[in-house]
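We begin with a single chain expressed as structure tokens, specifically the form predicted alone.
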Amino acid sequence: MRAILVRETGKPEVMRIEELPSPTPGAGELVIDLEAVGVNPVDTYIRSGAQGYAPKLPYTPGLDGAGIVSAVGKGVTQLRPGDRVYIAGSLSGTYAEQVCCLEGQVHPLPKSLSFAQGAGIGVPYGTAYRALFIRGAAKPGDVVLVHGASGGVGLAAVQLAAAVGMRVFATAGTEEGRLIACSAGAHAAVDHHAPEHMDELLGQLGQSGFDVILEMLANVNLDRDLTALARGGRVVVVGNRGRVEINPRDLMGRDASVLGMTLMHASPEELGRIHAALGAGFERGVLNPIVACELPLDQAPKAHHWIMEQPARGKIVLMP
């Protein structure tokens, strides 16, 4: 099979396509023929070495994908060859024509979703759900701000929050991104490049502040976020690219909290609950992954440049 291989950490160009043996499932494992592969910012951090850890070299990148089950190992009971599935984590890496996964990493793909959409579920929707409902303890009726709402995690968060009756506000860096965020369920979206964008949001809000803020770039926004919280409000840090200075009195005066979040800390039981909830949302049509572009597998380096350097407007997907 063809697969992307990383033999050393570094720039996107360290990713090269090679021929590798097709995987064989062990007990409790499945092999999936991939039709689409999701590209996430965390893939770029791991590839560059910036995440602080990396799989044993050489490795195939990727956590998300969608395709058709081609083989199952002993003890697999919930899925069988021919099933359409999406993947949230793997044993062998998803930037490939085939991938080996544990049974708990593979979930039925609703008929209403394309394979490209299925490749945009695992990390974006899992992260958004855990950030909103588990770390942020958001509930129906809360007022939520989603920074960077035109990216994969941001759009998922907007859809999830709107689906359960939250009042959702958003920021995005382009007019197209703001329109996408509003179409996903945001009540209003503003330009996060504008110096007074937080004042504009609070003016539209018409109350003391946000109950929950999902922060995708904490090194830029966290200090201002703290001044925009309601009493008891929470900022959940989903993304960050540097250091930041804050005034702790902004937390003290509001009984507010700043919470870190990574999907990798979710327990198997937690992941089971997350994907059960997501599956119901996809089946009912209230959740809908948005694909920005599809690229051939051998253009993985271009995909990594785009996801870090271009304004987000949905999911970047590789097509094996």
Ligand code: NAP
The other form holds:
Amino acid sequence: MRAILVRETGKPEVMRIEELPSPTPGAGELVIDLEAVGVNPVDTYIRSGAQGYAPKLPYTPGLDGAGIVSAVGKGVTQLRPGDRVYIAGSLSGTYAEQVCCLEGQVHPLPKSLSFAQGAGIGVPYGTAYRALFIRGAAKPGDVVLVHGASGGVGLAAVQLAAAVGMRVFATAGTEEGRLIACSAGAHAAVDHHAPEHMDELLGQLGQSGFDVILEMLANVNLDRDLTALARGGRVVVVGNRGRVEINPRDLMGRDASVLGMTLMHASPEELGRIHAALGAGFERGVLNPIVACELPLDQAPKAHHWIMEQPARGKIVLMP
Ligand code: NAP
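Since the structure above is the form predicted alone, I would like to see how the form predicted together with this ligand looks, so please show that one next.
Next comes the full complex, this chain leading.
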């Protein structure tokens, strides 16, 4: 089978297509023929060895994907060859024609979703769910800001928050991104590159501040986020690419909190609950992954350039 292999960390071009043996499933494992592969920012950090990542080389990148089960190992009870599935994590890496996974990493893909949409579920929706409900403890009726709503995680968060009756505000860097965020369920969206964007949001709010802010770029926004929280409000740091100075008095005056969130800390039991909830949302059509573009697998380097350098408008997906 064809797969991307990284033999040394570095720029996107270190990802090259190679011919590798097809995986065979061990006990409790499945092999999936991949139709679509999700590209996430973390794939670029691991590939470049940034943010403390030191991958064991050589390796095939990728955590997300969707396809059809082709083989199951002993003890697999919930899925069978021929099932349409999406993947949230794997044993062998998803930038490939085939992938080997543990049964708990594979979930049914509803008929209403395309494979490309299925490739945009694992990291983005898992992260959005854990940040919003588990770390942020957001509840129906809360006022939520998704700060960076045009990308994979942000759009998932907008859909999840809107689906359970939160009042959702959003930011995006382009007009297209703001329109997508509003069609995903945001009440209003502003430009996070505009210096006064937080004042504009607070003006529209009609209350003192946000109950929860999901933050995609904390090093740029955290200091100002703290001034935009309601009493008892929470900022959940989902994304961060540098250092930031804050005034802790902004927290004291509001009984407010800043919470970190890393999806990789979710236990298998927690992930099971998250994907049960997501599956119900996909089945009933209230959640709907948004695909920005589809590229052939051998254009993985271009996908890594785009996800780090271009404005977001949903998920970038590779098609093996
Ligand atoms: P993505 O699809 O590349 O989207 C990036 C988002 O960040 C876009 O909405 C972009 O908006 C927004 N952004 C750019 N400049 C911003 C600013 N000044 N203020 C606020 N937002 C800004 O990435 P993603 O998959 O949604 O992930 C978002 C971030 O979360 C990344 O940093 C990623 O590494 C991180 N993440 C963390 C976890 C975790 O476990 N903690 C899991 C998944 C992702 P425009 O392009 O419209 O400007």
